[in-house]
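First, one chain by itself in structure tokens, the form predicted alone.
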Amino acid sequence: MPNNSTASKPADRSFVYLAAVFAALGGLLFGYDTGVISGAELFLRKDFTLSTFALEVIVSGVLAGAAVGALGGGRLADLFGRRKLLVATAIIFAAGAALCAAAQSPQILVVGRIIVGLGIGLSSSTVPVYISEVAPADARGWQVSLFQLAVTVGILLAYVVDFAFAQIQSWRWMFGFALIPAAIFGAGMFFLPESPRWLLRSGQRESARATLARVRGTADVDNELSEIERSLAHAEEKGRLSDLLEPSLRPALVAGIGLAVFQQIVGINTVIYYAPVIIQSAGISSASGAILATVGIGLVNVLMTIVAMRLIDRAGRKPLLLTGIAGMAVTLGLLGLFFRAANHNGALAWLAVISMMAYVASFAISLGPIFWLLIAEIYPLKIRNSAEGIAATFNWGSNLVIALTFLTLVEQLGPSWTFWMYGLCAVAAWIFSYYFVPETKGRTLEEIEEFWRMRSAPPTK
């Protein structure tokens, strides 16, 4: 039992904040490498004389790699540890960025994009879990949301870099700039500690206790350590993916995969990947003007993600989720109307841009951060990384379908019907979230695990 002087001493959380920030740089690379294509594609078409389908393949190469990385990332993180995998992820990011910048053909560019995608998939399935496992329960929501904030900052950074190099039409510098954050991410993760939960699961109790004391800023960690050990006692030595089909975890599986798919089929990444193309089709013709308007959309994304981080541990996950999805459904409907009436009219073109900003703002307080947070919270420790990897794989697979079909849908159906179709998906996402997504605010990871177990238990007589 800790003595009173130790127990009453306030914990110093500065180290856990530092760990969360550096880990979230994986999200910044995620955002940068997905967003940078939006400006580069305007010039790739000229240099390589690309068809619509060829451009969709280059855009989507990163998503194919991400789906593979997300599927394997969970198991690799369980085997080798979260920290080591994230150091390797930084190296993969750097290699892919260098290959994209040096590509002399569309085929090499696609290979580079697939390698970058592997890094994105690994970070998307591992960073939120790492942060959730080092963060205290009362701050876990906003700290895991640092990942999504970093994604939005990365997207904004990509738009700013695109605008800076648009004047000289240098798409190579746009891709190559990612080497800088990749180096910072790798160096930061090299010096950060391993997840205490992973250490305990691996039988390294003393290391786990020392790490937990380090990230909590206090030696009084015995209660939390015991709670983690109790959760491990419920688990088998090694979790299996088939465990997700158990009655107690099936609702968590449905919630995670459902949110993974809905986050993409509401069309958010059509804006991330194709924003300048969309804006040009709305009536803003110049490449620099379209990219500059895209920067405004990226700034809204960052600011509203910060708002979500401030609210997520106060208002709760589910109220924000439902509010934001409703906003997305409305703004997608308006976006379709403005495109139907735009006819390259300047005023209506800017109304379309404002609708896109409102749509992104709605996403940024709901499906953006809350999906990644929930899939880092709702699964038991024994299969947490693997389960999140499955959810992330469905997420990237859905993303791939959207990215591969958006320009074709616009050509075949027109932008109005395309956005209205995404709006109907947003309505379905709201209904799904209302009935199938639990509230996890203020609960420890072990309490959430117990919630699923008790929920599936047969009623006592």
Second form
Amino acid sequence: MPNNSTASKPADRSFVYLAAVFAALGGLLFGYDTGVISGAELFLRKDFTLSTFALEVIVSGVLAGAAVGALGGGRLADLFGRRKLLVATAIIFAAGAALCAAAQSPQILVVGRIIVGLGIGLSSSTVPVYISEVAPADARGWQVSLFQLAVTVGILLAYVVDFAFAQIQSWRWMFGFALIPAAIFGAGMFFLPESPRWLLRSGQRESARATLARVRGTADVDNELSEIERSLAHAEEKGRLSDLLEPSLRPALVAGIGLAVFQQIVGINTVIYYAPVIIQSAGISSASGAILATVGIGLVNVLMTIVAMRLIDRAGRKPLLLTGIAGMAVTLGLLGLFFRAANHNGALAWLAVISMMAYVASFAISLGPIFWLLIAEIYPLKIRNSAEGIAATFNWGSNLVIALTFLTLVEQLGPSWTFWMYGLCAVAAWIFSYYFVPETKGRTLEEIEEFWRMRSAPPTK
Ligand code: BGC
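Moving from the form predicted alone to the form predicted together with beta-D-glucopyranose (BGC):
Following is the full complex, with the preceding chain placed first.
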């Protein structure tokens, strides 16, 4: 017998869209606060007469803060709930932005950047989990990818704001602008509901049911509620991180950490943080040409992320991942080639810029959104947030290593070999994804848990 209550009244999904959009603002702040430094750098150096090392500390303070925030974020969100932690995160973002904007010394600026970094780390480990827990299974891919879209919009916004305030040479406004999205994010999270899965896990069954009915737009949520309860039953005892070492979960651990590291060692942030410098060294000497090309790269990043979101629940995660990573390997190879010749030939410099755009486009349909999506999907509920925090920490740690070594590598090896080295990492990323990354399209989070259990179970006769 068909269930009439669902047949007669289609679920109203507007609320879940709203929840996903507001939560994704945490991603916008992540993108904005990492991207903003590329334009602020020039003016900071002038106002504070900074050494290169001091500048590197200001740039990487955010990444170090993010690594710590991501590690603590998992536990905190399990303890206090996703929503409360995200409200606190918005306050941290705002405090960090205000401190940076008002800083009277480089030391204060570094403290401000570390605080902003903590906010980024907390949001990067909690927002995707929150969205994945409120989204329905058939829309989870694109809804969680809203986070990545917001990251790319944040980066583009930072490029544009940097460009605007460059006219009045004000790095303070560049940093301070982040107060606006932080306030909207905080206000939004204050009014949004807690994740129903987290409520159920912390014994608040009635609130869980009410919230689920609200986010699903239908009172008919019994099946889903019992499915979540079943997955919780597998976790009677509190999940411990050492559970990840159990044979059934080890593959999930490997997939999450592997993708975390590969997402960074293919070199994406050398382009995101240093685009104008790279473009100039390819032979386009005009500053306005370099900035324009940078905005172009930011735009390609946003547009291709939208393309990925349209495909992710239909084509599946894995085909996109493999196609995009292959594209990155090829474009990195070309980038290295064009760099070799570019300095002597203006046309080749533009070819180098076009390869950079194609490289960013390939990232945007693959490792960009799919890493953050998979780490929100592949872990069992009992340890989901902590495990995601670990993957995010590996991601920020690798990001830090690449950001700190890129300029030195270029000095020592030259740009061509540096990009070819990232290209080799892309080849390794492809092989890794082929063998170690599961397809999660269309499965509920509970079915994914079951998948890992079945995979490791001894075969029955
Ligand atoms: C990565 C960031 C990167 C951004 C670029 C994100 O998925 O984690 O490190 O800057 O994509 O769009």
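Numbering follows the first chain given and starts at 1. Keep in mind it's a predicted model, so treat the numbers as computed, not measured. What we label the rigid core is the largest C-alpha set whose atoms superpose within 1.5 Å from one form to the other.
Open item on the list: Following rigid core alignment, is the displacement of the V160 C-alpha between the two forms equal to or greater than 2 angstroms?
Closed with: Not so; V160 is displaced by less than 2 Å.
Task: Large Cα shift (2 Å or above) at V68 between the two forms, core-fitted - done: After core superposition, the displacement of the V68 C-alpha between the two forms stays below 2 Å, so no.
TODO: Please say whether, between the two forms, the C-alpha of Q107 moves by 2 Å or more once the core is aligned.
DONE: Yes, the C-alpha moves 2 Å or more.
Task: For R45, CA displacement between the two forms after the core is overlaid, in Å - done: A shift of 3.0 Å.
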